[in-house]
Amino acid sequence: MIRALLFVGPPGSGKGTQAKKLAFLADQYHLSSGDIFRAIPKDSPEGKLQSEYLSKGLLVPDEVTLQICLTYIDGLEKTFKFDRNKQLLLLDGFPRTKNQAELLKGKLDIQKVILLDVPQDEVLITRLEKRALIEGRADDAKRELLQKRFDVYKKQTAEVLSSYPKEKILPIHGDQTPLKVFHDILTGLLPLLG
């Protein structure tokens, strides 16, 4: 099985930022489901299906998400970009539902779940609107879609936590400075990475 860390938190909580830092500094592999899905050609069958769901602020169905992400991970290993014997897979945005988490048991060994908690939606909306301007991400530009994404997170993604024992969950206050958040993550992961 592939050993992995799971980054969980609402949109804009800093999952990608923190996972990228950890991957770079600790020589692990960052895997963002968002990056995978954004790279899918829009005119492909998967791209059209994804666009249909995302335009409504909904998640892509679990079976499609699993197939795409697991195929991608397999490709990383076959092209020697990821070595399961030496590296942890840092999962950013995947698994996103309880069903996905349950379906992945036996394929991924989740060592820790880093829970980035930012209790105020308004803080997250401000972060996402800035990201939309800087990175040109249309999915972050519309307030009504953002609110729908928060609602989906609260209903579905937060349930992912119930798939893992409490001792594997590392809660982090995500409304601190990025450096302080990273410090807290490293402190919590030291027994695993050290």
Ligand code: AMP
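I've shown you the form predicted on its own. Could you give me the structure of the form predicted together with the named molecule?
Only a single chain is listed, so you will not see partners or other molecules.
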């Protein structure tokens, strides 16, 4: 089994930022399913299909997501980029439905779920519009698409939490400066990482 930490939160909650920082400082491996999908060439048959989901703010179907992400992880191990005996996978956005979480049981041993909570959509919208300018992500630029992604999070992703026991969930107040959020995450994870 691969040991992992799962970062859960709505778009713009800071999952990627925080998981990346932690991976760098604690020598763990950051894996973002969104980055994997965006890296698939759009002119390939798979890329064409996935970019349709991404551009509508919808989730890629579970079977495809699992197949792509597990193949990717396998590749990381075969190329010695990730060592399951020494490192944790810091999962950013995967699993993202209850079904994905259940299908991954037996493959991934999720040791903690870091739940980044930002209750006001307006805070998230401001952050995502800023990110759209900096990173040029098409799915961050349109307001109606942002609303769709928030709805998908509330309806499909939040229920991922019910797959894990309460004591594994580390709730973090995400509407703070990135440094304070990082401080809270580190404090919660030190018994595991320290």
